[in-house]
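This document starts with one chain, in the form predicted alone, laid out as structure tokens.
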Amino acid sequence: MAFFQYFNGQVLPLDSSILQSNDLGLIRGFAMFDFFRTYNGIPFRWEDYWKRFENSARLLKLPLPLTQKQAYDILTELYTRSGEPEVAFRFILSGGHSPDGVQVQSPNFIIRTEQLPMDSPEGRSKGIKVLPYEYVRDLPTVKTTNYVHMILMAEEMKRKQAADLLFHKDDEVSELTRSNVFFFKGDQLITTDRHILHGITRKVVLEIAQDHFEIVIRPIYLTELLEAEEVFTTSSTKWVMPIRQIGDQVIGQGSAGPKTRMLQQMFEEVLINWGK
């Protein structure tokens, strides 16, 4: 195993020191990232991830130093050097080194190769517990590096045996800290597009579900989630993950419901056949 990283034109060992202490990502929290992985040795939904990364950079007014093709060539080199059958990639684009601590001069672009995230088959069968948390992210369509609320609540989540936070404001639900939210009401599959990061797994689930359920995209509310038949969340690491409990309220039967299991199987088929 030999993981490497790309940094501003160089490919270096992953443990190399690369940033100066005046990087705007460090001193101002001005940085964005994205995270995805390979299946069958091929980056999953690369076009979608790059498009989202481009959009985030545009919203933060950060110029991208590479074209899509150049970035893909670097992914290929990093994957080959790793010697692993599957890897995860993390893109980080920060405001760069700034002499005055305010002005962006030249962004720093990092591409890290990482081990795959730990799988959670038990979570996908039994579901996870989440804690309601009153908060709406700034710039929700941008995948910034600011996860302060999740970190501040880490001990509370551990104490209450919860896996994540469910963001809501004035009863309206947006997302979890790192994933999107869906619920079933009869044959309707309902999700929101307000105040969220537009997840790539979310997009795939909507694609595969449209022939089987009525898709409804509208604001969703905590009160209706607590009474829903089935609730689940989606992300590149969670896949299709049932939510069995929100705070003290058990959802449905307290495990993965039949419609969620159906989508799990369909999504996993997409992964198994990716690139074939």
Second form
2 protein chains.
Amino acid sequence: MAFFQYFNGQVLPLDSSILQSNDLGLIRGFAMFDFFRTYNGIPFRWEDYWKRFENSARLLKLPLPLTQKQAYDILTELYTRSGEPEVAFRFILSGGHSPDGVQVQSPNFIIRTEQLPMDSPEGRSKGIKVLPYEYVRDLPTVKTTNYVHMILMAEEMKRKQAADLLFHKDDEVSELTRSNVFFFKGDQLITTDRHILHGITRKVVLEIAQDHFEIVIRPIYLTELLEAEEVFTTSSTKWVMPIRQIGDQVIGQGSAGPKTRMLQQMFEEVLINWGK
Amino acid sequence: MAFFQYFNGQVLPLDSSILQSNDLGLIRGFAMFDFFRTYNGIPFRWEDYWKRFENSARLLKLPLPLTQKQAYDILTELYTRSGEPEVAFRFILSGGHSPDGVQVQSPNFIIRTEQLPMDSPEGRSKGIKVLPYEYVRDLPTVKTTNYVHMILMAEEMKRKQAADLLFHKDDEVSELTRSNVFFFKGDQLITTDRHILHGITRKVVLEIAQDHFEIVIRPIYLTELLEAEEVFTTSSTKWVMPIRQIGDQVIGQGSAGPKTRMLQQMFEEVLINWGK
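Compare with the form predicted alone: the form predicted in complex with another copy of the chain:
And the full complex, kicking off with our chain again.
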């Protein structure tokens, strides 16, 4: 195992000390990132992740120091040097080192290779518990690095055996800390596009689901989620993950419902066949 | 000029590359800071700044790796090594390097010495322009590093010759990006304590003002600020700074009013005599 990272033109060991203490990502929280992985050695939905990364950069007014082609070549090099069959990639673009702590001069661009996140086959059959949390993300369409609430609540989540937070405000639900929310109502598959990061897994699931369910994109509410028969969340690491409990409220049968299972299987087919 | 920084037990040149790319301050925005300076070579209101820093750390559940005494000894060493008559200090405490990007293992503590911020004697007599901006800071009592909106708006502020943003939501005003707001109504000096970072300059100004004005702490509103005769802001770098214009609306006479001037002079007396 030999994970490397790209940093402003160089390829370095993953644990190199590379950043100065006046990086705007550190001192001003002015940074964005993205995270995705390979299946069968091929970066999953690269076009979509790159497009989202470009979009985040545009919204933060940060110039991208690499073209899509250059970035892909770096991915390939990092993947090869890792010697691993599969890797995860974390892109980080910060405002860069700034003499006055305000002006962006030249962004810092880091591409990290990382070990795959822990898989949770048990979670996918049994479902996860999430805690309702009153919050709506700032600049939700940008994948900023602001995850203060998630880190702050990490201990309480552990104590309550919850896997994530469900953000809601004035009853309206937006997303989990790092994933999107869906629920079923009869044959309707319902999800929101308000105050969310547009997940790539969300996009793939919507593509898959459209031949099987009536898809409804509209604002969604905590009160209706609590009464739904099946609720699930999607992310690059969670795939299609049933939500079996929201706070104290058990959802449906308290495990993965049949429609969620069906989508899970279809999504996992896509992964198994990726690049083939 | 030789500015140094303290980092986890070492004293290093200010531009050393010290941080790995898995620092939770960088990848999760999980970091806090404080900023203050010397007058006559003595850190201004050290007790207050340290107390606030401790409070921020407690609210983020980050253990402080140094005692107050140890931190002060480091300030003294950094100040001496700078060879400068006056310096500014920036404390940064991040969640530290984290293997999984979520769990805090050991915070990174950085103390930077920096050049003094630019003084603005012209601003203090003529006043500054600020732009109303609909926003309320998340976790306002913690001096987190989340200044994304300030950086995002830096260009527009420049274009509109504005020096800062005035945060308001549903008409209620909280603070500027990095400073507190006051206004006069007759002999009442009014400021808010809702959704604000409790400024040390704010505290000193309240101490000074109490023998001269009736001090009222209550929610304040944009509509009343726009009609006020004198509005000013306080911060460690702005001291007592008149606000002459909010968006397109000129405030009072469009320059520093007499009561603001009086407080300015009293505050600057405190600075001149600091440590004497």
